[in-house]
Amino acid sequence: MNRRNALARLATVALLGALPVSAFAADTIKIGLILPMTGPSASTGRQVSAAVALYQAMNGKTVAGKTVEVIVKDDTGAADQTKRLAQELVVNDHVAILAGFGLTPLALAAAPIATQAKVPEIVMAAGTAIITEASPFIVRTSFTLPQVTVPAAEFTAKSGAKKVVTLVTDYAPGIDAEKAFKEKFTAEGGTVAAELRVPLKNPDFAPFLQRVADEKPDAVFVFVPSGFGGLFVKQFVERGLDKSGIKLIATGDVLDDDLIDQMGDVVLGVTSTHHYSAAHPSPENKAFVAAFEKANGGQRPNFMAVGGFDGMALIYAALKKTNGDTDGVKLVDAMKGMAWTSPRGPISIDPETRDIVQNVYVRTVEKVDGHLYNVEKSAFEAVKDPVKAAKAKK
């Protein structure tokens, strides 16, 4: 088995050494868009892939003069599946790009392949820090959960908590919050009285939410991944912590802009601190939402269809600056350092990480319209990932 394993790896090695470094002379520039489109991250997929759709759709499907297609792959957000099509959309279908990834192991399968083919990579849903690391090919256009928990602690501290309870859904992105929200509370002089991890698979949270009430803190801090939000607010709501005093603080992925109104007015007045909302009141935003809701059946954009609306941004800018040559290398360093408004506000592309740089905004839930939204009150501007930040300082 070891030996049919290393010698399935050296295949891929040959057939992914064997493909031309440059595309430059083809009329057609293919995007391979990996994606969970079924499973429990569905939801992810779906927002990621409407918006790169709707990109295309408001700038067209040519850039310096060449077409462009995507060719979209379901890997069911299981990481073996992530890794083949990867391969085989590298091998078979001669893509010049990788992108979209929701979940961090999924992003993680496909580095290996980005490095060795040397094709970008553009991550435009996973957020755990340490993704870029992965591969000098890989660049972000969604965040990490550092770079929005960070002014999270900030904010709570000066607010004017001192215990804090911590509780995140054990995997990568959920312990990047835990240990992120801690270095910054208790360097703030905070205490962090207990640190709660409840399972990715088949959440129950109440037994983690009777262990925040004995503890009585002055806020609870949460993560949990976007689509169990509303099931932890419920049962947070049920057991009466909404009113026992104990604020809730909270990621934006709690609050997902797609699910928020479903979640009902138990929802009103939580803080959250997040890189984006649909309600974001700028021009380019509202005309987003807009054509996004429009094509969508009323569906509304969240953080995942911003991050993939910009990934398409992002490589559309590559592209026009390489004249369309598609060597990874020309595509990658053409992405360093650029800069641009979106939907989510001004962000740039980190030049030394290839990570994103953006505001992080504190928003309270209020009813606007009739309708639950996260309104924001106040912004943390130009934020890198801290984790990277605190590397480049040592």
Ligand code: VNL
The other form holds:
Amino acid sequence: MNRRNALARLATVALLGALPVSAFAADTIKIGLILPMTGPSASTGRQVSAAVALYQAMNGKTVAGKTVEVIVKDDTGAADQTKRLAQELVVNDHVAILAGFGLTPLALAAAPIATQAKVPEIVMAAGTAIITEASPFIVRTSFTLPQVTVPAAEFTAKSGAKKVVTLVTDYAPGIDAEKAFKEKFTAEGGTVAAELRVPLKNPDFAPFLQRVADEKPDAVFVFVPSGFGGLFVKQFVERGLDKSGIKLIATGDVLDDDLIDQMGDVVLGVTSTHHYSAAHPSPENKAFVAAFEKANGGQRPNFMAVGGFDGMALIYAALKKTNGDTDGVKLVDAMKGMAWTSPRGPISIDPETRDIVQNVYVRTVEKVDGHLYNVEKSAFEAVKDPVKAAKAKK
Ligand code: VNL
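Show the same protein again, this time as the form predicted in complex with 4-hydroxy-3-methoxybenzoate (VNL) rather than the form predicted on its own.
Let us now look at the entire complex, which starts with that chain.
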């Protein structure tokens, strides 16, 4: 550590309000993995942490001659906890990297810590477009809602639907999806007749589904976060909407691989758009799914798992490139422009925005060997987050 770095670190420690402790153990690189391991989004924590563990089981725990140690912390889905844990991990545990972040408010809560401490924040799960703008140390391996929603709006318009109702969970990623859908669908000549927002906490979809039925649109476009799709589909069926002639079109969050096989045949034929399906037909994905299922009692990996797996791939590749140097600026620089083949297909990190560039697939629910899967039918290739792409053009 040179003098300037040492001073910067002391200043950071002072800022964060803690006592300076011993210097880094140079042969161990620590990653603080902050996730909702309990609470309503526990499935996301379980998927991401299992995939991170699988990455290390498949690729070893050593990079550039150093041992990579992952410290998992449960923020229960509460942003004040995320912030406190990020601070503790930086100050007390001297983590070189913060990772995880199951929901948008949690990713945003850690951003000031990443900036102050100059520690990379790898967002493996959350999906609101603006997240990467909250700190120059944020790099994302999940997706953005506008990225997967614009193709859904295009598909909906091409399918001949003229009048649509949108139904989203009422927080940042839902609003992102609602806006992206409306902008693209109206540009294609369609009309959005109603924009319905369902509370994030303890959602009851019934009154909103009644509104959908009353509007009699050609289709309903839906986003709910991972873990909530089962309840949505159950209430959709209870209200008889599966027999109403109103076409269901969703982001892949709704037909999550974690839950889809329990949803029943009512979802057969439903179209969604997303960046990952466990049915993605590539050798990389077949190996990933088989290893994940083997390590997790048959549990299928979902898009959250792939975000965690690729986040680790990115961290390992960056550490290789810096030859084990954990300087945050050097690590983020190493990550910019990185490109590789993920279980989801080809991906890269946009060097301008630090956001992920990836294929977005149009999928239909089908039965494969007696189980429900989102089977990919076509792809929009190398899609950037459209919100930041539009800003860059101005
Ligand atoms: C978010 C976006 C969370 C999409 C999700 O599941 C999801 C988020 C927990 O940004 O909060 O499927």
